[in-house]
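Starting off, we have a lone chain in the form predicted on its own, written out as C-alpha cells.
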Amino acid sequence: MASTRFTQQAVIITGASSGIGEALALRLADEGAWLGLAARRADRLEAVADACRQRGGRAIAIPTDVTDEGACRALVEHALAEYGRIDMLVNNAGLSVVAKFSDFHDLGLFRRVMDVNFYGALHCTYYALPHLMKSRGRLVNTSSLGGKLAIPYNSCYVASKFALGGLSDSLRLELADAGVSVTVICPYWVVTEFHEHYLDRDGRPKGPAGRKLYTKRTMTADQCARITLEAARRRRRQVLMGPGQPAIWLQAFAPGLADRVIEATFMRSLRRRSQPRPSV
C-alpha cells in the first residue's frame, strides 16, 4: 500500500521531464500529491504529467528554463494559482560538461552549468519560499557527491554543486525556525539520460555512449527517488549515497590520500572519456 504522507501536498519538481525528476513525480502522484512539474522539453513533460495524473495525483506541466528567472517567477506563480499552495520545492534541473578546465575555448559553457545547476535552484527558492514559509514545507536541492568531493574535469559542475551546497546550509540555518526544512542529496551514479546530455568541450552531448559507465549495479533513478523522498519526509539534513559518507571522512583526516584514491579508482576511466574527439 502506498504512502498517503504527501496526499494533496503541491509539489514543484524541476528536471522533471526524464530521470530522477520524473521518477520523483510517478512516486509522489500515488501518493495523491499535487505536482507542478517543470523542465523545458514541452512534449516529455506532458508525457510524466499524464502518466502521474493516471496514477492518481494531479499534475500539470509547466515548461521552464530555469536559466530565466521570470520563468522560475511565472513557474511558482502558475503552481500557486493551480492548487493555492506550495508545500515542497525540489531543485532536480542538472547539467554538466566533461572537460579539462584549461581546455574551455572561455567561460560560457562554465557559466551555463552555474546557470542551471546554481542559479536555477537560486531563482526558484527565491520565489517559492515565501510559499513554503506560509506551509512550513519543505525545500529539497539535488546535489552530487561532487558537491561534497572535487573530482576533476567536471570543474563548472562540482562549482555548482558546492555553491549549492552552501546555499543550502545558510538557509537551512536561517530558516529554522520559520518550520522549512531544506534537504540536501547527493547522489552517487544513477542511472538516467544525465550521461547522455552531458557535454565536451565543444558544447556537444555525449549521447548515447554516455550511458556506458553504468552497470547492472548502478542505482536507478526510482531507487534515488525513494531514498530522496524518505528523507524528505523526515526533513533530513543531507543524504550521502554511495561511498559518500566514508569518503568525506577520509577527505578530512587525510585528504592527500583521498585524492589518491580518487584519481585511481574513479578518474581514469573518465579522463579518456572527457578528451576531445578527433575532428573530421
Ligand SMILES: NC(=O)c1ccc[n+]([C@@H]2O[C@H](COP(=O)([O-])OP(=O)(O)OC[C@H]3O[C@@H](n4cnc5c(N)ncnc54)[C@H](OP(=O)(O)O)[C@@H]3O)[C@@H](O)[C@H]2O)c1
Second form
Amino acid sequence: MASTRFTQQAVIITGASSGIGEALALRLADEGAWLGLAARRADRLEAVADACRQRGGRAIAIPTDVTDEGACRALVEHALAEYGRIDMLVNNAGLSVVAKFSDFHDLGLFRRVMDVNFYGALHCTYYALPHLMKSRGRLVNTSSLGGKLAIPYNSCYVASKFALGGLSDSLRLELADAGVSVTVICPYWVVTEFHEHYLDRDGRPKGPAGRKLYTKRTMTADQCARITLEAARRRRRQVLMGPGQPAIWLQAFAPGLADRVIEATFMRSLRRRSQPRPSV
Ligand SMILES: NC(=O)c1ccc[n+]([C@@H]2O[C@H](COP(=O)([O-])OP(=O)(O)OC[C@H]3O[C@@H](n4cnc5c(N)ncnc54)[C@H](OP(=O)(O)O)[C@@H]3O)[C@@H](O)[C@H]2O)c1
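Okay, that one was the form predicted on its own. Can I see the form predicted together with this ligand too?
What follows is the entire complex, opening with the chain shown before.
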C-alpha cells in the first residue's frame, strides 16, 4: 500500500504532554504535520509544541482536561480555526489505578479512570467526527493489551479500555462508508511516565517506583509511536504489541490456561517491582 505522509495533515493528539503522545507529536512534526496538542500540563505541552515547531511541523498547545466535554469541544474548534481541517484524531490520554476492586474505598477513582480513558476519548471523537468525515480522515485510539485481555488489580483500567475498544469497533463499522478509518493501538509495556502516575487505592501516584517494571527490552515511547503511525498510515484496524497475539489465541482456545498464565505473569511483575532496581 502506498504510504501516506502526514505532511500538512491536521492532527489532534490528546495526552501529548509526555510519553507516547509526545513521541507521536515529534514523529508527526518530522513529517511536517500540523498539530493540535492537548493535555492538562500547559508548560509540558508548550515545550512539546516548541520541539515540534523546531522539527518543521506546525504545532499549537491547547491545554485541555479531556474529562470536560466543553473543553474537548473547544479543543476541536481551536484546532479547526487554526488549520481549517482535521485529518486525524489520536485519543491517547490515559491513566490507571492499581488496586484490588474489593479494596476501593468508593467508586470515585474507578469513575476517574473511566472519565479520562473512555469518556475523554468519547468527547473528542464526538466533536471531531464531522470534520474527520469531511476529510475522510483517521481516528486512532490508544488502548492497551489490557483492552483485549483482562489483568488483575486493574479493573477500572481494563473496563475503560474494553469500553474504548467496543466503541472503536462499532464506529469502524459505521464509518466505513464515510472513508474514516478507526485504528485501535494495544501496547504492552512502554517506558513512559505512565507507571509513575499509577494511582493506588488512596489516589496516590506510585512515583519513580512505578518504573521498576521496565527492563532494557521494554519498548520505548518512540518505538511505540513509530508502530502507531504506521498502523494509522495503513488504516489498520488494530495493532497488538508484545505477547498480544499469542495471548489472544490462548484466551480464545484455552481460557482457563490463559487466566493462569496472565495471573502468574502479573504476579511475577509485581514481585519484580517490589525489589529494588535502578530506574531507567
Ligand atoms: N506506558 C505503557 O506501558 C502503556 C501500555 C499500554 C497502553 N498505554 C496507554 O498509552 C496512553 C499514553 O500513556 P503513556 O504511556 O504515554 O503515559 P504518560 O506519559 O503518563 O502519558 C499520559 C498522558 O495522558 C495525559 N492525561 C492524563 N489525564 C488527562 C486528562 N484528564 N486530560 C487530558 N490529558 C490527560 C497526560 O497529560 P497531563 O497529565 O499533562 O494531563 C499525559 O500526557 C494511555 O492511554 C495508556 O493507557 C500505555
